[in-house]
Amino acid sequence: MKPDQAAHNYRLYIETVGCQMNMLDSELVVAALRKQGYQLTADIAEADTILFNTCSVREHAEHKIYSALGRLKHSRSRRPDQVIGVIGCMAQKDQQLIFQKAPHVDLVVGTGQLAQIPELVAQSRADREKRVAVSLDRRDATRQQVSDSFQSYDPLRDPEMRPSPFQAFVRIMIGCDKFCTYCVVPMTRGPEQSRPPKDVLQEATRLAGEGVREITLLGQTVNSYKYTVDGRIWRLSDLLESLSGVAGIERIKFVTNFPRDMTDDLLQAVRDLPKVARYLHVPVQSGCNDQLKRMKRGYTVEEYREMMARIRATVPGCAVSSDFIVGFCGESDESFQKSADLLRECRFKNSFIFKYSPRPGTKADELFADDVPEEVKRRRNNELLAIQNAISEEDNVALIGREFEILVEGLSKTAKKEQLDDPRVGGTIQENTGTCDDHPQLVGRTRCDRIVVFEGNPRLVGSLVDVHVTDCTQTTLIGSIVTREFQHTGSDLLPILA
């Protein structure tokens, strides 16, 4: 048998597109497959199991997946035992359409069936039959039946798939009931369901035992969390208070928030609980009431402003980021300028700005014409980005000279590239020893989620350090570690700023 036709080699390649929820889903899938003996590989040509965890929020994400699938059209001839799977949101939405566009795909597995992947991969490899495992359509069954078909999948974790060994995502809810007209998530993720508080607490405790120091709570609209236990209603503020008692967890973040559900008790929890990051991601999408109504966002610009005022008053210094969609159906120049004005007024820490693309199956695609030309969308996108970049740089400049407590995440992108290119380490990143440089550039974040780079010993990764900010860019603070000396005076140790 030729080497390139060897038997099943248990090499897994997985590519993830989309949000943090997809990143967590991939971690869980990899952990389950590892139990079957699989090993991850970054070389797709080496793998005989290839999975694409997909996103359907924007058209570009889907095109990227179909392009990648196209490049695998003839890979089966080299590896007869190869199994190719499309999983996640695009799988739930497109289902049989994926087989029509990419006949060499073996598996289509929706967001609610990820736990079945090890079994489905084995079956497909054994009999070469195509398989589809997806949840019920919300229009074809009762809410409870549909909810039951979208089961949360959190049995296993895989540290190698996390943002860093010290950071982890924790899902506290799945699904969405907001039904914004442009969005496919209510269809691809199913009805809104919150996890039991005890399950979330147990998972956080287990992660802390594995060395995780920062957890990010995930939900499509995370501040809509609601769960009733023995007659008591748990909200996100209650969950944050409970999680704050987990020993070893030093930072707690949560994304993404919905403006209408930004309650005072949640803001007070952010203010009063030291472990909770003073950072809120609250998408506004548009600064025009007509557009918000067409999007079915459920709030007005005035109500969003009122929410922002409550955030500023309750949690002084809290960083807020947002999302904007430009070029949505019917957006005039005047409507767009209202978005630009709101961006200037709110001065978000950062904004994620997207050009609208129609999504089949959404109300916007059914009811409205995609009537804003692509070049206009591009121009508006660039204009909002320029405004946001200017705001970010101005706000970062104002932070020069201040000190912040930083959770060190690892080597910066620059340091990783330098070590990969350094012949002294043979292209290997030596994070634990700092072989290339005793003090390479590290990266971390403040409690307000601002990125900070500074030179330091790689052994600091995973710890909390104080950093003095000396410079900045539009996106990053630049600083140096604050060192402290101790003078021994009798039985007292007096800290002195070095």
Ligand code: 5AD
Second form
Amino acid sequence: MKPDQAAHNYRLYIETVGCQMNMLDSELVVAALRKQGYQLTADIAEADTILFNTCSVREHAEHKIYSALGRLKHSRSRRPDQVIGVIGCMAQKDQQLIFQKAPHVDLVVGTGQLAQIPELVAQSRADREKRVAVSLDRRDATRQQVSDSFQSYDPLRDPEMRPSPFQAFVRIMIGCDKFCTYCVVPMTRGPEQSRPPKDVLQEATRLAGEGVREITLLGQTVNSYKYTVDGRIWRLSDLLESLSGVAGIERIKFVTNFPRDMTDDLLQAVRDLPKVARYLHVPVQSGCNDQLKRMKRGYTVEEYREMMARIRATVPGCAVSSDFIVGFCGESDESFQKSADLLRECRFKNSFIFKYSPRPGTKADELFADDVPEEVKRRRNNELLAIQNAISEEDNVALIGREFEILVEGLSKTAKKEQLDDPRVGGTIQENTGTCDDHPQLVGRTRCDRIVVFEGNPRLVGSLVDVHVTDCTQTTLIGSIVTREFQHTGSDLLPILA
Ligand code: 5AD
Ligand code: SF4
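And the form predicted in complex with this ligand, for comparison with the form predicted alone?
First the chain shown before, then all remaining chains and molecules of the complex.
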């Protein structure tokens, strides 16, 4: 498309909810609109293009978007040229319903049509017509037809939209075929489709050239990755090996894993490839076999345990994190206690715990009553969280006194807040060249994905440093950079780290 000539003045406000896949989608949409001359703004009041990149996994996420849309009801009267778009999972799921609930919305664009956004925004601004661009419903067409209607969209990148200039997401597959009974994702993101390895490698190489040092490979079930090239099947382990050869990339993570697809070749790759994080996010969802069956997860507690044992045996010291759903249909006190027991047994690094939220269009919503009262869901959520927090703290305490290699990600939350509050600094990262005493708090992660804060020169952001852990909280290790003594080797001085 020819750039929209008038777009050079347009201001884009984009709000993103949901998972890392959504964050990546927003990065791509922003990059495409910037190419048309759009500028990003953090102030919704000055925006002439407002996009909500949405999530449908739980009802709460949808409520948040409908409330935000409600607040924009009268903003068109102040800005007649304004375009409001709802994009992503909710757009695919609710389609026309969005116009009924929020008549001032102009565009509804699903996860498979994001590439069309620059054109759709320009058209909508020109003729003020409403537009819907979504993929086929999985129930209405063949698998191939539905797959074709969900286009992957990864051509452009935008450094400003990344978690930090040194970290980037790389999509290796889209969609999901697991059809867990509670989940909307197979509908909102379509059939599972893996990306060709050469495209992934090319993208990683380009990102490395832009200074990225850590990539996180994304897929709804990332370890189900499979792509055939000239008769050879590429699995995630093959991809990790190839990506390890990309100069400049120091760390490779991948999320989210499906328990049944945690094959030995993948675990061996995690063990043998030094750039690959020793960290696996493998959601279990429940510790009760009846619940797992109702969820249609395709494994039993015993099989999950066996997988955990293989992880521990193959990759010693590997951190594992999980997701749990509490209050799923029919969850008794006894079945909930089985989740609590499994959590105690597996000692996850951290767990994301969710209260079950019935989703229209899913099998669980159709077949089972949402019969656990909200109050009980809340109690179970808090109980599981308390068990997890105690485990995280105990395991963190055991790491005090040890040294870890950290990839420095940026200023810590505390340091960012201090900078914003300090009128002399005004929110920019100050290159501190003074003594150690002046250094702000930085944050980074170990190879096992543990968060570490320590004082250091902001120039270290993006590099690997050794940190000695001196203290901890439930969620964070606290330490100091290991300062090496000056060592004389002939006339050479080895550099010190901090
Ligand atoms: N209700 C609550 N949690 C859900 N998840 C997915 N669908 C639902 C739902 N309907 C959780 C699962 C998944 C995570 C991304 O969200 O734990 O792993
Ligand atoms: Fe949803 Fe299950 Fe697919 Fe995960 S594996 S995205 S929970 S359907």
